[in-house]
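Read the single chain below, which is given as structure tokens and is the form predicted on its own.
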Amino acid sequence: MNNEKLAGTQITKTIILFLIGSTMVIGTGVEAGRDMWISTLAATFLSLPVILIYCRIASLFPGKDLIEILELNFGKLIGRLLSIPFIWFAFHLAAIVLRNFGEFISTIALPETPKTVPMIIFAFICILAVKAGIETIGRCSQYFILLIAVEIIIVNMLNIPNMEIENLRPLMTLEASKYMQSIFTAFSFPFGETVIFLMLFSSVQKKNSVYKIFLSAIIIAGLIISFTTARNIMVLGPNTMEAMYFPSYSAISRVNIGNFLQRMEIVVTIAFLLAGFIKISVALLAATKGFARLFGFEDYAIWVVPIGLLMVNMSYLLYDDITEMFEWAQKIWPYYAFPFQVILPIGIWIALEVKRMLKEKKQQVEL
């Protein structure tokens, strides 16, 4: 399983469908109203500094993941201390996702059954894939991908007759803090939450650019994820999108065309497992991968059951109800996730760049 490599294209579709994952059913940026999805646009391209950075620490060891980077340079006790923010992060994401997607399913399909059951079932199928490896996952993307691009083309073409391009006017009328606050909203979720790919990269083929994966992947999800946004706000108007808590699934469930095609929200609903399934596993394949190498277990598949059945433990544990989770994601989590999104890989960025030029000063002064 050490020996697993992903290709670029595989890792790029990859990194897409977990920014997409989530962020298509509970939506981002709700701080700018109408306006969410320029906010949604803005935090795409702004993100662009922070996620050239992971770059930057991918590029200087390639072939190695964030531990093995960390450890390298920093030895061992540093470097694994260093990385427990990170595979915390890992896990605490994994459980969040679960967690919405589990509110997602209970909401919309399953009101009478308790949550934990979907969870269970959508946790266990998570737990196969990761014990198959990021082979299988990148694979999975790979077709997950194409159906889910079919499904976003022909459901919004179904939803033009539906579509108002009066409600995202008037453009830019908010107080430039409401701005603000948003798109720091939508850079921490979803785009910065791609720091987790920096413990997987040890996977990716070496003769792929970091940064064409990362940049590609960022953009392209950044643009699906803006237009899905103005498509809800035009569908439902921007004061019933800020009243729902799954925009995506009310605005699809409004297609119906001569009372013959209807009801496309099931489809959808499978588009969105789908991805929300990309996204827990790759956030518990960092978070066991990383347990592994920090206690010295060269197999991390011995621990994906254990662990994944914490995650499904926790994210049961994180709230009381679905109010409570989306006051979370909103209010707590951006800057909850800062430090490790931003501040930690700044601060190794900086470490490794100064260790970088000492070791060139040196070889200089000995030639």
Contents of the next structure:
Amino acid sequence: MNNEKLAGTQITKTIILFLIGSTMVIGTGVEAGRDMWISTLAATFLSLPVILIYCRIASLFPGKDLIEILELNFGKLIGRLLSIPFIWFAFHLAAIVLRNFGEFISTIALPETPKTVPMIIFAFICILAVKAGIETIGRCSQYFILLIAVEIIIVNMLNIPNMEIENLRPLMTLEASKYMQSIFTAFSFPFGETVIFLMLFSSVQKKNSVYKIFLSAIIIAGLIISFTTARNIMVLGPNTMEAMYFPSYSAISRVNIGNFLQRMEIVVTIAFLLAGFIKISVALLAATKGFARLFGFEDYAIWVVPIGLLMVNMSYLLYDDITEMFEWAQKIWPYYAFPFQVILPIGIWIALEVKRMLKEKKQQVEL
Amino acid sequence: MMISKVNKAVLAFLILVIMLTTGCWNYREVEQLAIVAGVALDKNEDGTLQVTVETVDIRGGTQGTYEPEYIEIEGESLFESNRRAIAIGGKRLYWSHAKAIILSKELAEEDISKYLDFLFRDQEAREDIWILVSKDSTAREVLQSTSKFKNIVAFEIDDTMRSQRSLSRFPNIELYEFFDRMFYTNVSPVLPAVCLEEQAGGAASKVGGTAIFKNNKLVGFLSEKETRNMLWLRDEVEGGFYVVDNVMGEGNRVTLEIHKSKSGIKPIIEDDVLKMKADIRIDVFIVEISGGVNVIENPGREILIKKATESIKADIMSTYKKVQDEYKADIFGFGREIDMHMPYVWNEIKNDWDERFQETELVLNADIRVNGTATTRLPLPKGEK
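If the one shown is the form predicted on its own, what is the structure of the form predicted in complex with the partner chain?
Then the entire complex follows, led off by the chain already shown.
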């Protein structure tokens, strides 16, 4: 089970779905108001240096995942200690995204059903997927992305009559600090979250270039997110969009063609849920695999159910209500995620490069 | 993979469970719901909210008919009244099909955000509801007036609002647009006004005119004609008509149907003074000529165009002046135009835009083109004296 291999295109699609998963639902980088779409676009490209560092770490040791790399280079004890933050991050992320979707379902569709019911059902499917392994998740993404692409295209075409390009103007007139903040938020959610793919790259076929996989996924997803944000602003108006918890959902609910083709938001919700399913599954898989490796288990499968159930508990305990969730996602998450997404990877990368250089020098001396 | 006997049993059990135990958590039969069509909000003398709900009573049969049923509730907030309605008649109000909310004038003169927040927030209330302000009667009287074609007043108001483009006598403001405008500091939102008009069979509701809001408070109304002038400055005229009197000599009248209208509005700076420039291009048809005046052939047509241009310009100018002087509210969205076209200028003036708006000059150009005269080439001749 640990020897599964994924084709490059499959993991690219998985990363794309992972990135758009909850971002399409709750939006990111609200600080920049009507220029949000510019700052998400900027965040896409400004996140590339950090993403390149992830790629470099992965490509230095092809076929190995982060925890193996750490153990190999820093010894068993330090390597394992260093991997604990990443495992925690993946686990925490899975719980947060599960809660995002729980709140989403409970707010828009099932306000009188306890949140735990949809969350448990959702988590159950994710546990099944993780048990089935990354290959299954990869193949799911391959089909889901088609469905989602078709839905995005159709819904946006139907929404064209509601779009007012005036809502985007004037461009870039806010204070610079707002843009910085917005870019920072958009970097930490969702682009920086891809750090957990470092824990899964052992499953990618060796012949595929990590750089190609990662960069193309980031750029495609970034364009989709930025376009979706622009659409939301055009349809809803910048003020309403800031006021909405789930702007994409609200924007799609405006579709009304001749009083006949309307109330499509539920159909699109399914697309959101598919992407969310991929995101939670990937995060849960990374957490489980890391956990199993940490304690030296060959097979991670037996840990999926307990960790998955823990995830449900965790996501239930995370926040008191939806207002707290959004406040946390906007104000605390970027700073909380920064060490996991930037500081630790950069530290590890520098250490790896230094070690490699020392090794080469040593070899030269020996020659 | 082989399915073992145990697994088969488990599978059968699961299928049974799924088939036997599914159902909705909080299933509501349609008979248990009162479908809200329209809502009227009034203010009682003691300050409480008087809510009148027009619900649709669907009667089955081969030809389903629907009749209005009114529920009147007193309460402090809209949601409270919404739930108190259960105690009267025993049904829960269902908001997804609501079409119109009518606010009374007294209520609109207070801060309207107090009453509309529920609609902005609730997930059952969809955003294709129209809000109207009742001009001279209570909102409840409007909602309970006689209906002409559809039995339900709110549905008729919905139909009227949807045909706005061929009338241009009230603004067509959708709920979400109004909400979005409420957030802007540089736009004063407007809403359509509604009043009662005596018809055979009783007073019927009539949508016409504009209610002007400033800082969420109603400050005044525009008449139907003024509304059209205002719509020209907002680039929202899509149809309608225009009557020109005394084109050549006395006692004649030409009615023009507006086919297309496009207003280009942008701020300009002339001699260091910020002005608004409006270029309005109107395509019209000559649809009715009375008084036998030949405006189809030249020189009559030239004269008509000139006269109509001047008349439209004068009309728009007078409405603009009235809004500037009387209401002091930027309902045309000029502040936003400046923000869009000259963001740096706007940043300097945005804090005292309120005063500046009253002094901002409007440079107006109108360009009228006659596109056709329906099916005839000549007017009916005028009777000899």
